[in-house]
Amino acid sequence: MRVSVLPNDDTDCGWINTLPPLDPATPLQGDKDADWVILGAGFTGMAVARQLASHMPDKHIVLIDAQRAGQGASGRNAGFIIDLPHHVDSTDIEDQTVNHRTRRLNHAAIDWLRELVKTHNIDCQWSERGKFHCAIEDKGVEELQKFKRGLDALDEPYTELDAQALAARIGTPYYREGVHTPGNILMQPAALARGLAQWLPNSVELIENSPVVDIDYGPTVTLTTEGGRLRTPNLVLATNGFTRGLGFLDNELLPIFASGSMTRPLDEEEQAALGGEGDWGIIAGDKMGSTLRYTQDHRIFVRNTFVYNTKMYMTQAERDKMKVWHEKAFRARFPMLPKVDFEFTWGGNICISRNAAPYFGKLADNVWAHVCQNGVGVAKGTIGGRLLADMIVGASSDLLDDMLAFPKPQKNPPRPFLDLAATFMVNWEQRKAGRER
C-alpha cells in the first residue's frame, strides 16, 4: 500500500535548534534485509529497539525514521516526564485502579530513563524538581481542589502554595494558588532523544531521513523509500498518529497538533527581574491552559494552543496565529520582562483516543505496535516500547500485566462528523480556559 501521510515538521523547534549540529544522517541506500524493523525513532521506537536488542543480541535490528531520531514529536514536547496519571482527580474506584497501574508504569519509565541518562552521561538538563499545577480563575482553582483530592486518594505527596509562596518559587505573581508535586522530571526533550539515539545497542542499525513511501505487508514485509527497500519478517510500528496512514487504526486515533514558543536566553539583569528558584515547569489547572517552562539555560517556553489536524503538519500561517496566543500568555505572566521576545515557534503532533487508551500489541501476524500515548509520550512511550519487546519474546512481568490491562482505543464516529465535532470541542474547550490560557 502507498503510505498516505508522511512527517512534514517545521524546522523552527527551539529544543532542536539550540543543540549543536548533528553529524550527517545515514539514509537507506539500496536493498537491505533485517531480522526486525522498527518504524519510528522516537522515544517508543528507541525503547523497543533497545529492549529487543537486550533479548536478541545476535539479531539484526533496524530502526528507521523519516527524519532524524527524535526530531518529530519526541523532540518537540514541553519537556516533562510525567509521573502521575492524567485523570488523578477521579474518585471512581475503577479509575483509581487504572491510576495506580498508570503510576507504576510511569515510575518504571522514569527509573529506566534516569539509569540511561546516568550511564551514558546524556546532557539533557535532567532536573528532578517536580512540577507546579497553577490556577488563576475560579474554574482552575476548582480543578486544583479535585487534583488534591486525587493525590490524597493515591497517597501522593504534594505542597500547597498560596500566591505569595508560589511567586517566590517561580517569579511571576500571576497565579492565585498552586500545588507542587515532586515526582515529575524536567528535561530538554530533543537532547534526551538525541542522547538515547547516540547510545543504541551495537546490534541496532539506525537509518534516518528515509521516509517510507510504500509498504507491502506479507510474510516478508517490504518497506520502500526513495533510496531503497528494507525487507523483514517482523515489523514494529512506533508511529503514533501516522499509523492511520499505514493501513491500521484509521478510525481509532485522533491527531492533535500543539504549538509552543521559546524565548532567547534571559540576560543576568532579566534573570534577576524574574526571580524565582531555579528551573521550573507549570501545568495549568484548566486542561487547556498554558504549560510553561523556565529552563536551565534561562529560556521561557509557552504552550497553549491545540488544533485537531488530520493533515499532520502546521503551516507557517498557522504557527504565526498560534504565536499570538503565546505572546498574550507570556506578556500577562511576565510584565517584568518587556524586552524579551520569542526566538522559536513550532508545532508537534499529539495522538489521543476517545477513551485515553493506547494501542499495545499485535496488529497482524508479523506486525506489532505501541501507539497513541495520549499526551504523555515520554513516559508512556518509553515503558510501553520496552514492554512490547518483552511481550514479543514471551517475557512476563507485573508491569506487562499492567500494560495489557488497558483497553484498546475506542472507534470514532465516521468522518466528516468526527472532524466537525473534534474541531468544535477543541476550540470550545480553549475558549473556556479564559485567563488560564
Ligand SMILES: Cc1cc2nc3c(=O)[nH]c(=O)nc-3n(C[C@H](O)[C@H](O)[C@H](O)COP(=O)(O)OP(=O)(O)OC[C@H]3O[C@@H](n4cnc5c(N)ncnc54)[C@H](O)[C@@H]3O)c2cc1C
Second form
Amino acid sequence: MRVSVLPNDDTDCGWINTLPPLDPATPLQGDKDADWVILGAGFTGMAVARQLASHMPDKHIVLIDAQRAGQGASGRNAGFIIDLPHHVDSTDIEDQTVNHRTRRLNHAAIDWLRELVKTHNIDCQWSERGKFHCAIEDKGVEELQKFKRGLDALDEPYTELDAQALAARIGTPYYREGVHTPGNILMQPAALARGLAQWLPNSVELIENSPVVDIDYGPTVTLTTEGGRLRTPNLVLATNGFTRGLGFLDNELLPIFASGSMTRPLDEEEQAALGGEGDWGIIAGDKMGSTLRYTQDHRIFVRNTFVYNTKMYMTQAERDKMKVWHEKAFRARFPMLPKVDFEFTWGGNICISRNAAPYFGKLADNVWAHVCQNGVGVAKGTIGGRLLADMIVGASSDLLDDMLAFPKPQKNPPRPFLDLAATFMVNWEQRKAGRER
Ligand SMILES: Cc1cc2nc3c(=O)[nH]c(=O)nc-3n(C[C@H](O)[C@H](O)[C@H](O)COP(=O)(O)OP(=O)(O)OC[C@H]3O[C@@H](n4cnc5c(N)ncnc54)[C@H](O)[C@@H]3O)c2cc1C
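Now show me the form predicted in complex with this ligand, since the one above was the form predicted on its own.
After this comes the whole thing, all chains and molecules, with the earlier chain placed first.
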C-alpha cells in the first residue's frame, strides 16, 4: 500500500537549529534484510530499539526514519519530561488508579532516561527543577485548586506560591498564583534525542532521511523508500500520528499540531531585567494556556497554539499566524524585555485519541505498535517503547501490567463531521483560555 501521509516538518525548530551540525545521515541504499524493523526514530522508536537489542543482541535491528532521528515531534516539543499524570485533578477512585499507574510509568521513564544521560554524558540541559503550574484567570485558579486536590490524593509534594513568590522564582509578575511540583525534568529535547540516537546499541542500524513511501504487509513485510527496500519478518510502528497513513488506526487517532517560538539568548542586562532563579518551565492552569520555558542558554520558549491538522504539516503562513499568538503571550508576560524577538517558530505533530489512550500492542500477526502519546510522549513514548520490547519477548513485570491496563483508543465519529467538530472544539477551548493563553 502507498503510505498516505508522510512527515513534512518545517526546518525552523529552535531546539534543532541551535545544536551543532550533524554528520551526514545514512539513507537506505539498495535492498536490505533485517530481523526487526522499527519505523519511526523518535523517543518511542529509540526506546523500542534499545530494549529489543538488549533482549536479542545477536539480531539485526533496523531503526528507520524519514528525517534525522528525533527531529520529528520528539525534538520539537517543550522539553518537559512529565512525572505526574498531566491532569491529576480527579479524586474519583477509578481515576486515582489510573493516576497511580501513570505516575509509576512516568517515573520509570525518567529513571531510565536519567541513567542514559549520565552514562553517555548526554549534553541536553537536563534539569531536575520540577515545573510550575500558573494561573491568572479565575478559571485557571479553579483548575489549580483541582490540581492541588489531585496532588493531595496522590500524596505528592508541592509548594503553593502567591504572585510575589512566583515572580521571585520566574521573573514575570504576570501570574496570580502557582503551584510548584518537584519531580518534572526539563531538558533540550533535540539534544536529548540526538544523544539517545548517538548511543544506540551496536546491533541497531540507524537509517535516516528515508521516508517509507510504500509498505507491503504479509509474512515478510517490505518497506520501500526512494533509495531501496527493507524486508523483515517483524515490524514495529513508532510513528505516532503518522500511523494513520500506514493503514492502521485511521479512525482512532486525532491529528493535532502544536507550535512554539523561541527567542534569541537574552544578554546579561536582559537576564538581570528578567530576574528569577535559573531555568524554569511553566504549564498553564488552563490546558489551552501558554507553556513556557526559560532555558539554560537564556532563551524563552512559548507554546500556545493547537490546530486540528489532517494534512500533518504546517505551511509558513500557518506558522506566521501562530507566531502572532506566541508574541502576544510573550509581550504580556515579559514587558521588561521589549527588544527581545523570536528567532525561531515551528510546528510539530501531537497525536491524541478521544479517551486519551495510547495504542500499545499487536496490530497484526507480525506488526506491533506503540503510538498515540497524547501530547506527553517523552515519558510515555519512552517507557511504552521499552515495555513493548519486553512484551514482544514475553517478559512480564508490574510495569507491563500497568501499561496493558490502559484502554485502547476510542473510535472517532465519521468524517467530515469529525473534522468540523474537532476544529470547532480546539478553537473554542483555546478562545476560552483567555489570558492563560
Ligand atoms: C510543540 C510541541 C510541544 C510538546 N511538548 C511536550 C512536552 O513538553 N513533553 C512531552 O512529553 N511531550 C510533548 N509534546 C509531545 C511529544 O513531542 C510527542 O508525544 C512525542 O515526541 C512522541 O514521540 P514518538 O517517538 O512517539 O513520535 P515522533 O517523535 O513523532 O516520532 C515518529 C517518527 O516517525 C517518523 N515517520 C513517520 N512516518 C514515517 C514514514 N512513512 N517513513 C519514515 N519515517 C516516518 C517521523 O519522521 C518521526 O520522526 C509536544 C509536542 C509538540 C509538537
